[in-house]
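Single chain ahead, by itself, as structure tokens, in the form predicted on its own.
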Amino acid sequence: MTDEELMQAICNGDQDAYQTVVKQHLKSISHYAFRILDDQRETEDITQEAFLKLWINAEKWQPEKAKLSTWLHRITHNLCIDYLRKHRNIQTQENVEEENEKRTDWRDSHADGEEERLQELRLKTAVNSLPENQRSALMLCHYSGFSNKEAAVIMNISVKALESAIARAKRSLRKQLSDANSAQSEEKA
């Protein structure tokens, strides 16, 4: 069955037609979101939530201005960063908390292969620092593979903003990236 007729299926209450769509769009959906959110149970739940959506507001999808998948990151999108508005600060008080833990145990347990396993982190300490308009540009664009133009669509700004957010995010990455490893280096000398 097409997309189209999925949903006309979910429309008339077709609850295979609706197992069908998550099976297909659940990993692509629930990845997105934990990329956003960073966060297993809360990724669960804003998941939960894109597809409950869906079922209820199956009649509000319009084939003619996006691709399915493209309407349901973009209700992914919009949960994620009602989230995120909503808690911001208890979570970024506990990035800060678990950033420093992190790099004390590293410091402690320092051994072949920790290097890049430090890396990993702080890039992803790093991306979990954006704001919340160039980590969705980043992660629709690099991560999950959308178009610029399709991921516009999903973040609901122009093509040129969103260009213009990823580009924000890239150099602010570097720049991070770049202290970070200069910190390290002081810290061995």
Second form
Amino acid sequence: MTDEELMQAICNGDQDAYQTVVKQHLKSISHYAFRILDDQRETEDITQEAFLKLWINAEKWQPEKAKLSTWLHRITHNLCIDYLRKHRNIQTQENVEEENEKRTDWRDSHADGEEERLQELRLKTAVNSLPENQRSALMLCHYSGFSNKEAAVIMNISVKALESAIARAKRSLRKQLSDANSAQSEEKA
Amino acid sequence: MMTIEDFTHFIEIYGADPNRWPIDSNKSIKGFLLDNTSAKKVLAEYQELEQRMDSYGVPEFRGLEQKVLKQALPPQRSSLLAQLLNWIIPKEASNKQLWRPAVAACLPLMFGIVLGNYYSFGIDTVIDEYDYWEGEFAFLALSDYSEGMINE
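Shown: the form predicted on its own; wanted: the form predicted together with its partner chain:
All chains and molecules follow, beginning with the one already shown.
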């Protein structure tokens, strides 16, 4: 069945079609939400809400304007951004605690010589320090594999703005990671 | 002419994987890379960065699929037109609701009658008696009766 046929069936209240769509897109949607929110519980809530919105608003999808995956990612993106904006204060407080935990982990892993874990932790910290729009642009283009044009549609910005956000994000990541590596080399020396 | 800054910006935007580069600029980028050591270095740096980015793991969401599928699905939101059509002709139609399509069919007729009663749409059905006879007299005055009298 094509996306159009599946969505038509969902519009007619077909729960089997809904099940098929959920199975097809669950992984990409949950991964995208997790990379934006960096919280497993919130990711699950947002993923559930995104599919609920797909069910309720199935009739609003216009196949000539966007692919189903693009539309679904847009729903998820908006939910994640709304969540981050609503919980920004709480998030900041949690972030501080989380950062402390991460630093402790970082030291532990450093002591154990787990280089890979350390690198991943550094990367996560660097990615999470990026502004919201840069992080979303990076996640959509690098991890979710969307083209720049599709990512711009999901984020509801121009292609130029998206490209500028990706370029800034990569420059910033490159700098942060190379600084962290230099610091580690100095520590070793 | 492409510069190393243009090349770096291109790699930042489209990534270090040549498979993701736009077809129209693929040839020129590969040509620039061919004998440019700085460009090769930039590409290698971004390839390394992207490899590191791939290490960003995502946990396994056990049971999420079941959670999504088991959540109660609320009624779907349809367009105004669909809602109206559903009201006029309900999916589970019963004899008690027959008045709805009947009303829907009568409404345009009643609307036409009311509209026709109030507006003439440029068709003047009332003849002004005075204007009518005025015209008739004017035509009569033009007739030449003298010819008829001579023949008699």
